[in-house]
Each structure stands twice: as structure tokens, then as C-alpha cells.
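Presented as C-alpha cells, the chain that follows is alone, the form predicted alone.
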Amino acid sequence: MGTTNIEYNIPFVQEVMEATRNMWEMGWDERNGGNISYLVDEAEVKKYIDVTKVKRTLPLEFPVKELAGKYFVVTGTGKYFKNVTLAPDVNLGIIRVAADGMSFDIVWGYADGGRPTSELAAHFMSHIERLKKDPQHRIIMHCHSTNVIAMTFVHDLSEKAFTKTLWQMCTECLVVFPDGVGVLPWFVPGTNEIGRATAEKMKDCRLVVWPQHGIFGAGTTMDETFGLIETVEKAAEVYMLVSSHREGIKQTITDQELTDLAKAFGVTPVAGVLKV
């Protein structure tokens, strides 16, 4: 098996294709770890591919009426991101949601006779929580971003105070995530239960941790939603090198910094972290 290069013409799919060959080379998905899904425009999958052309029709294991007829390019289960640029009809396929949203077409790709990542109900419950938050919403990533997993074995996992320390080891995080970053207790992976407990972190942030596994991500673009989880990992790196450090830390950004800084860039921190 291997690209039909079909796909090379395909802007969606070449988004997908640099995203997870940026993943990985970020250290952020070794092996099969993490997924993208992607929803995209209807006629804009039209102009490349036949949907009139269903591979394969697989059950859903729970109902998602609100995506009925909405398509998605979503990274395959078991798939390496290391090799999609080598064989995205392979390890990408694009489905399209069913109208009654209890099962969905695979229209292209997975050539190998794959499916969609086993995270599918973690993806989808998020899609739908932040497209009533923001129309534009486009993008569900996760990944093993390597310094944010090290954070959760040493830093407090209370939301409020997970999102201050992020907020003070870069000054262009509150500017990034001023909603700052939801925070789960530890789950079984590819579960309705994680799924449903990220989604509703969904409604209030577009960033939400997984102790011990990673970070979900939501963005309107390829690039926004990569940038967001870039930013939050730069900031965990630079927590976990001076954590070690810290009875010799002289300086910080201050309470009243951010706020000043929040109003200097025309963004709300999300309530309840700083105290001024």
C-alpha cells in the first residue's frame, strides 16, 4: 500500500500530512500516540473527491446527531504519524457523519482497511462543544507533548493553579491561552468516560490535560491549534528546567504583570487565577 498521489493535490490532506510530520519530529507522537481529526467544508471535499463513493460504513458507539453530515480527515488507529507523509491513504481517511450520527462512510483512505483513531469519541464530543462556542472551530489535535506530561507527576493538578505557572514561564502564554487549560483526573484512554469528561473541559478552554498521557487541543486552523499546543509545551519545558531550582528563583511574572499584560493585548484571563 502506498500514496495514489491524488492526495498531494488535496489542501486539507497536505495540512494534515505537515501537521503530523511536525508532531513527530517534535518528539510529541512516537510510535502510534496521538490524532487529528479535521472537520472540512463539504464542497470542499467535493471538488476532490467522490463521495458518492462509500468504502465502507462502520457503527459509531455513541450518537452524534449535532455532526450528521459533516466530514472529517482523521488520522487511523494503530497508525504511526512518522509515516502519513509516506502513505496518507494509508494512515489518513475521510469520513463523512451519518444523518441520524450513529455510524459514518468512509468516502477515502484508510486503504490498509484501517479506521479512524480509537480516541474517534474524545474527538467528536470536543467538536461538538466548542462548534457551539465558535462556528469556526475546525481542529481537534492530541498528542504525548513530552514536557506537559512531566509537569503533571510534579506540579499541582488544580486547574487554576496549573494554568498560573504556565502563564508565568512565557509572557506570550496569557496572550495565547488567556481561557487557560483544563485539567483531567486520570482516565482509561479511548473511552466514552475521557471523552466526555474532556468535552466538557471543551466548553470553557481549547486546551485540556491528560495526567500521564498528553494534551487535547482545539483551534480553528491547523496552525492555530498547533501553535496553541507548541506554546503550552515551550512553557512546561521551561517549568520542568527551573523546577528544579526552585528555593533559587529570584523573579517571576507577578499577579498585577498580567493583568497589565492581558489589558495591554485586549484579552480576558479566565476568572479566578489571578488575584489583584
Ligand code: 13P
Given for the second form:
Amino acid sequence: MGTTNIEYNIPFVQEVMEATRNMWEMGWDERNGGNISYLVDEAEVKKYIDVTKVKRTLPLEFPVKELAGKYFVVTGTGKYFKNVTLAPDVNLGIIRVAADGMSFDIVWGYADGGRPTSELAAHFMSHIERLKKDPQHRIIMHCHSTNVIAMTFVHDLSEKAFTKTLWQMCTECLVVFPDGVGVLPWFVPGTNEIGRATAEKMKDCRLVVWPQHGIFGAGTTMDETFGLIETVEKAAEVYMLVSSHREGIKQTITDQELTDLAKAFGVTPVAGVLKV
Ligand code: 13P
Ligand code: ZN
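For comparison with the form predicted alone, provide the form predicted in complex with ligand 13P.
Zooming out: every chain and molecule, the one shown earlier first.
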């Protein structure tokens, strides 16, 4: 692809390379499953990329004026996380949203003529909501974490019930995601509709479960976002282990204990889950 290998020296591209590799190794991203978008400051991008050289401009089907002029590293649609480290300039791209929010310029990557993830609507709309909550917000991460998917087959899909079970599965869960998880109904993926619904949930929490599909996470750093999903996936794994145990669940963390935990760690559990 005529790569100069400059991407191996770009720290924010490196971070996406590492994350995709780790996610694939966790078994969360079979084939082309999963996608990441990473908001990077213009000054940081300009240190490494000549942003006046636009490779292609592509239209957006949904307006994102709030993101005008912003730069994102985004995984390519149809690309395998397994392969990102082998050819980052093919599997990733850097894009800049146009001033009117109706298109974006590709300034680096997608070297085989590719384009950003089919879930770009969910990513961009979620970035808009999370940035309103926290100007430090940077990352949207989607993956097909196995036990979260499994849990959506056998657990009540009400957000409060789903959140409470996750909190009960590992003591630190409540501390890591006191806002709980949002849960959508089943949707066709890659649509503006699932994007809008995901972003609506992102107004209140940083984790959104897509039943029989996977999870979306949001955060300020790659580590933090990865850690959020890792924590939910671990709790879902414990749930899948204990719920199928022939002895059944004999004890769990009580609502009073969860309340004591929240107090000790200075977090506020989302209202309506704990009954104390
Ligand atoms: P992309 O290959 O378009 O990123 O889609 C993968 C996916 O996980 C869809 O939900
Ligand atoms: Zn997916």
C-alpha cells in the first residue's frame, strides 16, 4: 500500500493498534466484529499528518454539526481486529468532520479504498452525548464480548435488573460503573436508528448493551474504556458460571452491602436499583 510506516510512530494510532489486538485476544472481536473511534486533538494530529492532503471526502447520512472540525481515528468497516497491527494504514483511518457536519475528509489510512465502520452513526452520536457530559471524553468502543451476549439470552433485559445482577457478580463492579448499564431492544446493526438509540442511553451511562450482539463503552482514555467493558464482561462471565450451576446461587452481595460499598468508595449508584 506504499506505507512509509509512519503510523508506527503515531502515539494515538499505536493506542488503537494495541487496543484492537488486546480486544481480539480477549475473544471479543471475531472476524470484523467490533469498532473503535478515538477523538484526537487537531494539534496532536498535525504533529504527524499533513492534514491539508485530503485523500477522499465521503458523505454522512446523519448530521453531526457538533463534531465539526474534529479528528477521529476510526477502525475500518469489514476489517479484522486481528489484522490491525499487521497493516494499520489499511485497517484504520483518520477522518475530519466537515464544517457543516454533513461529510468527512479522510486524511490518513483506509489505504485499500476502505471506509470507517458501519457503526459510525452510533459512534458519532454517542461522542456528541458523552462530550456534553464530560469535555475530557475521547473514546467509543464496541465489541462482541462473549458473556455479555450470552447473558442477554437468559437474563431479564430491564436495565435495572441487568445492572443489579452485574453489580452483584463482582464486588468492584458498582465502583467501576455506578451509573449502571443501558440496555437496548434488538436492532438491525449499522443503522442510524441503533445509533440514535445508543446515544440516547449514553446521556445517562457509559455502557450500552445490544442484546444478542455486544456492548458499547465510552471513556476518556483507551485503558479506562477497555477496563469498563472488561469489568462488565467479567461480571457477565461469573453470572453465566453461577446461573447454570446445578446447586443454584446460594448467596450474593446484598443491597445493604452494595450501599456500604458505594459509601466507602464515594460513588453514587444510579437510582432505582438498590432497595435500601
Ligand atoms: P464494521 O466491520 O462495519 O465495523 O462492523 C462490525 C460490527 O461489529 C457491527 O456491529
Ligand atoms: Zn457489532
